[in-house]
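In the form predicted on its own, a lone chain appears below as structure tokens.
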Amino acid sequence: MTAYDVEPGDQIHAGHPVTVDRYTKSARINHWITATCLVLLALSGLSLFHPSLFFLTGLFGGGQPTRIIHPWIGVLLFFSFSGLFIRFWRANLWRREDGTWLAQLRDVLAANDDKLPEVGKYNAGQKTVFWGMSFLIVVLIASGLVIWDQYFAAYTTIDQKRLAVLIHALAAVVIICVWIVHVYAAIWVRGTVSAMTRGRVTGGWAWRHHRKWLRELVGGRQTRS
């Protein structure tokens, strides 16, 4: 039986060094579309958030075009992330070792990998980001629809719009912070960025950071010479 976090396309390639397929081409494209949408939404949303940031609307052709395009990028983000969710939700289910990993956060930050429990394809930090993003994107799309007057003005009250604006702004600030943590962690753990650009990692990287996943791949004979 295939392990819960071994996904289609995960495969080991014998060689010097050994390499491991971590993300398929379609998964990488899906990820970068989602990432691009998040950046564009952050920039356009911040430009509408406070007058001091209004200059950012110049990136989108001015204030009115920014106001028009922002919600449509949000819709694209929702569907793009939905693709990622369908791909990766099972591998991000919480496991016993994740709680132990999180409790040993000092060892994580100190890179004491030998003291950490073996984890699957994603560690507790990555899973927290995944589920946090999932929740926040649902909150953003739901609150965004409430304040999208061009199409939904007749279906909501002024009080509902005011509450939705507050929720939307708070969720946006939190998701930007989560995104920053995600990017920082990807840069901090050498080899992570190349996994999402090239789709592969070395066997040594997989052994050091996601040993349980590598064992599952070997045990499932997901190997090519």
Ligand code: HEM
The other form holds:
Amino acid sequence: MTAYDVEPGDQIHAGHPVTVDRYTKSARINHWITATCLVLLALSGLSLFHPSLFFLTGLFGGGQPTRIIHPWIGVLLFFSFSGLFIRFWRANLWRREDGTWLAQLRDVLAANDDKLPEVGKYNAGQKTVFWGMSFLIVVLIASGLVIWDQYFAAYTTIDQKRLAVLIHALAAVVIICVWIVHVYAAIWVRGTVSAMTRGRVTGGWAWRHHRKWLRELVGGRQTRS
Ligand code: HEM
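Show the form predicted in complex with ligand HEM, please, because up to now only the form predicted on its own has appeared in this conversation.
Every component of the complex follows; first up is the chain already shown.
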């Protein structure tokens, strides 16, 4: 039986160095479309958030085009992220070792890897980011629809819109912070970025950071020479 966190396409390749496939091409395309949407959403959203940032509307052709395009990028992000969610939710389910890993955050930050429990495809930090993003994207699309007056003005009251604007802005600030943590972690843990660019990591990286996942791959004989 395949382990819960071994995803389609995960595979070890013997060689010097050993490499491990971590993301299929379609997963990577799905990820980068999502990432591009979030960056564009943040820029267009910030430009509408405060007058001092209005100059950012220049990137989208001015104030009106920015107002029109921002919600549509949000819809695209929602569907694109749904694709990531369907692919990755199972491997992000919380496991017993995740609590231990979180409790040892000091060792994580000090890179004392040998003191940490072996983790599967994702560690507790990645899982927290995953579920945080999932929750925030639902909040953003739901509150965004309430304030999308071009199409839905008649369906909500002024008071509901006021509350939705507040929730939308708060969720946006939090997801930008979560995104910064995600990108920082991807760069900080050396060898991670290639997982999302070329689709593969080295065996050494998998052994050091996701040993349980590597063992599952070896045990399941998803190996090619
Ligand atoms: C634009 C900058 C971004 C960079 C440089 C980046 C980089 C990466 C990298 C390197 C991984 C692989 C991590 C691993 O396998 O251990 C990854 C995974 C992932 N990224 Fe991003 N990412 C970015 C933006 C985003 C955005 C905006 C989202 C969603 C809104 C996102 C959602 C995810 C998800 C769901 C995963 C799978 C990991 C998991 O399920 O926990 N990423 N990213």
